[in-house]
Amino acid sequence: MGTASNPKTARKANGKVALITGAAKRVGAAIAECLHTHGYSVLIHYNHSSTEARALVDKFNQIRPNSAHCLQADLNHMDQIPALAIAAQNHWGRLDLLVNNASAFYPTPLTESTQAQWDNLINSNLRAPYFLCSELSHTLSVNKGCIINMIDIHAQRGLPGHPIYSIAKAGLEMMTKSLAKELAPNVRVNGVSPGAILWPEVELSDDAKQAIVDKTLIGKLGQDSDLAEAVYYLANANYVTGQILAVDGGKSLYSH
């Protein structure tokens, strides 16, 4: 694993510390920026996006020195999860918030799906968040911290052509509710369930995009900042645990 921290040399953070997985770009970067703007010191986890992660860290540290750091880990490899947890705890000597945002997403039609796809989607969306929660539960408990899992409205209604992804996100939703009980009262555990927020990295036709927008009540695509603000709300909602907040423009209520 790269970019581990030496606890003897790391300085103390000013204020609370958040670890955001998959935070180098897109929604993860927006969450990191929102938390940083609100005074958090942020640990930016990445797998392959080293350039983006380091650029984000440099940007944050120019705004506020010693307020951002990046950590590399491949969450598909179980042996890297404890190492990531140790590095996250050691860098500033504390952790208050874990945001499980990292996620693989691609279609897996039933008759064409493979065991490798199953492993990749289940590992990134469910297994890694579970064991990262386990590794960090003690330090989060000491700091009366919280965990926020990025789920998906398709955890409730499976996305056609994406059964493995939908299964993984459904597991993450149940994990959120189960760990809220397991870790109470010292650690709150909640989830944010996005709908049509940003377009996927795979190109969509204009008609496909319009069909998605038409199935929202608000009638437009959401922004990554909408998710980031929801994460910040839950991070500070001291009497909220075991809840899944849908940020979907009303798509989950769409009935026709």
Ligand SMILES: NC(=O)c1ccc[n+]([C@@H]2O[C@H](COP(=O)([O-])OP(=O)(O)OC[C@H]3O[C@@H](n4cnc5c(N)ncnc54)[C@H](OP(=O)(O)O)[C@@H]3O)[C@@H](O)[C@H]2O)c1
Contents of the next structure:
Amino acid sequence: MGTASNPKTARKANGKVALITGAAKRVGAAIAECLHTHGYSVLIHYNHSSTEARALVDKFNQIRPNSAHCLQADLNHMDQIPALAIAAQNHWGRLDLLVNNASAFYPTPLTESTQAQWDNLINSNLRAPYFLCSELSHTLSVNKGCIINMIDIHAQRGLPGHPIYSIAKAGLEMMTKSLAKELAPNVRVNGVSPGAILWPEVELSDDAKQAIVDKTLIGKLGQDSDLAEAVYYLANANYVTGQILAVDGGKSLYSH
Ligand SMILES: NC(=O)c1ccc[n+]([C@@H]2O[C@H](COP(=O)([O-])OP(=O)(O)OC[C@H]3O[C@@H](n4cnc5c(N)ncnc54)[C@H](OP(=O)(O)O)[C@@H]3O)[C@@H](O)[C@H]2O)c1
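Based on the form predicted on its own presented above, generate the structure block for the form predicted in complex with the named molecule.
Then the entire complex follows, led off by the chain already shown.
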């Protein structure tokens, strides 16, 4: 874990504070940008993407000084989770919103799966969000805050060739509903389930991409801003908890 803040030097935030995991680039960065545009101070968590995280922080701080900060942690390491939670709470002395966005994603055909893949996919997509919620539940409760988990429509039906990832996201879906009960009434817990929004960093063929788009009702790929706006909606939806909002162009209704 890097860049832990000292509680004695905690700054004051102007307004609400959000911690977004895996936010240096792609969807996480779009969520951070949307929240920042709406006045949040943002804590950009990253693991390897330090250059992108620092560039994002600089960009946000140029728009509004002292409105962004980055924190490094490998969420596969249990001991780095409390350290991340402490650094997040201490940086501005408050926390209102946790977005569990960080995720490992790659295929694991059943007979070729390894224990290392199991640990990596389950830990980043499920164990880390659970223990981060646990570590931050008190501070979120003080501020009547909320938690938003980035799930996947395949949590419901399993993505072929990706059983471990699908199991992890199914767990994250149940975690969302379970923690909504555990943390009520002070902390709301919701999820956003993306369909096809940004292509994964591993290459897909044009035919494979078109086959995915063909299974949406809206007939096109979504945008990271569609997910960010869903997160912002849930962050403000004061009477909504334990819900999972699919942002998938209707893909989860497709019949085959
Ligand atoms: N993109 C889509 O169309 C889509 C579809 C369905 C669901 N989703 C979900 O939406 C969320 C965002 O999607 P995305 O495509 O933007 O995600 P992504 O690029 O695959 O991953 C986001 C970040 O997760 C971080 N991460 C992975 N393992 C980590 C670990 N062990 N410790 C700390 N950080 C770790 C990485 O940070 P570093 O780069 O700093 O290492 C990475 O940049 C994810 O939860 C994903 O499952 C996305």
